[in-house]
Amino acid sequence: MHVAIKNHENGALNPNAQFGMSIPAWMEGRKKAAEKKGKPIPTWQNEMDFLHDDSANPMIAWPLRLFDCSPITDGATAVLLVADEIAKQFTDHPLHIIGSGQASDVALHDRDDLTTLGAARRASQEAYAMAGVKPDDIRLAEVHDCFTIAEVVATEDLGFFEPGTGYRMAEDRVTARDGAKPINTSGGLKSKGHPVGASGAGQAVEIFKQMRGEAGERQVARDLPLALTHNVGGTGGTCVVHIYERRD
């Protein structure tokens, strides 16, 4: 819920975003409506008020609920990828990829564990092994997160935190865009929307945003030169990680 929370705040400041709406708006405007039909007014405290109520918030597949679930959105993303040779005919501040892994799994009905992905961590340990950084160099992440637990997922997988403690670093706000380890600032597929095809673009297309400084509201106020884009597919079957760096 905390991650739900998290990425629709960031998901609010863009204007690409399918739901650019926090959840304190989404409860506002639902108390509006309420009160225009004459229906009684929900009563929510806070946002884990409304996350927990059952109307408002139903379960799909338990324990994950409504606001737990991405949108399929209708999308497009345009990257220009040349050699870095030439990079500088087509911008004065280009990013540079340095590093890429990609791995697959067994079928999901098949795997050991499902607290984690095989392929996701084979993937971002290749990526690093070949831009030759660490987990802990990382400033900022766009991960795909389908559903809220794949966020916390995909934190531990990449490295940047122990199993078991992803979900404490969204409480805490560590995940934040104000926080040491911001992850999904465009609003992540639960809040900007997920396009399927164009996600894994999508997530390039922050990521450049954010190291040149071109993200607006959302903008990460420290210097970015290092991020880290992370798509999976096939239920976690396949997974393409890229390290990006800023030179300038």
The other form holds:
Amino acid sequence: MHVAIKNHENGALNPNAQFGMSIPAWMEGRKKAAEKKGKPIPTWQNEMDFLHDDSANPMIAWPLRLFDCSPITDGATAVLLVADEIAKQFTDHPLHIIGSGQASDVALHDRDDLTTLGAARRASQEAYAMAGVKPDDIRLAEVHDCFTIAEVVATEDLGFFEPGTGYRMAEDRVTARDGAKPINTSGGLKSKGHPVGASGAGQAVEIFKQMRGEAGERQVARDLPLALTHNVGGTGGTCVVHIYERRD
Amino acid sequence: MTTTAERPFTSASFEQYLNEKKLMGSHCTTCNKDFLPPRAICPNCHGDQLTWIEFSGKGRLAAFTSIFIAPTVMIAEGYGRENPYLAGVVELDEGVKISAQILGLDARKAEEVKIGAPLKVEFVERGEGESKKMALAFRVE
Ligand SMILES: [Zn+2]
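Taking the form predicted on its own as the starting point, write out the structure of the form predicted in complex with the partner chain.
After this comes the whole thing, all chains and molecules, with the earlier chain placed first.
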């Protein structure tokens, strides 16, 4: 649930987000609407109160509720990909893709462990090896948060956090914009939206803006020379990881 | 009527067997592994010497969720927000796993569902007229 709070907080600063509203703003909206209709005004004390309310945040597939699920979205993304040698013809500050990994896995029911995506582990190991960098070197990442739990699992599969500890990172603000490892500064699939075919390239767009210092209000206030994107297909049957470098 | 030996290892054949109330998969005669639903080429040794095998239909609950926002086919069966249903992964006694609807447990009390609960296969009639077919489910013993 803290992943939802954090990603909506980021998405509120993204003018292209589908649900670009923080959860406190959402709660205010619901209270005002109730007042206007002359209905009893909800008495949520805080975000967690709201997120545990069955009527405000109904169950979808236990234990995941509405605010744990990314929406169905229309959207498009464009990325200009050129060879290193000619990149400067298009921009003075290109980003370089220095690592790339792709892996697949067996069907969901055939897996031994549902708390990790083997495809994400293998794809990231491939990308780290190609780039010659370690998970700790990555300053910023956009990961496939189709559901809040998917962001938690992704940050563990990518080697950012130990297995079983990822859930604490949004709550402890480690993955917030001002944290040690900002995750999904765009708002993620959760708040920015999930236009399936465009979601992956959309992650590259956010990384491009952040690494060049062009992310506006949601700009991370630190130097970001290395970043990563992690995109998943199906129920984790396939995963693609890219590592980006800025060379000054 | 097609005999067992002649049926190709496809999901259509798998469904045809479900309609006959049989839980059928394929068995690799080279490396002795079983596959459910059936595979035509062995994912383990990549061999193509496979035969049909019928599973006992007994197993245990390996993972589950309780679905409140149901797909169309389940809404037609009366499931939904007010009447959730359980979907899970079942590990059969033969060692293979498959996903299916889980019956005989209260989907409103997901917290009380126990991993490892013993299950037995059940074939559920779904749809009407020409689209009528058997769906795979497991019921708590
Ligand atoms: Zn084999």
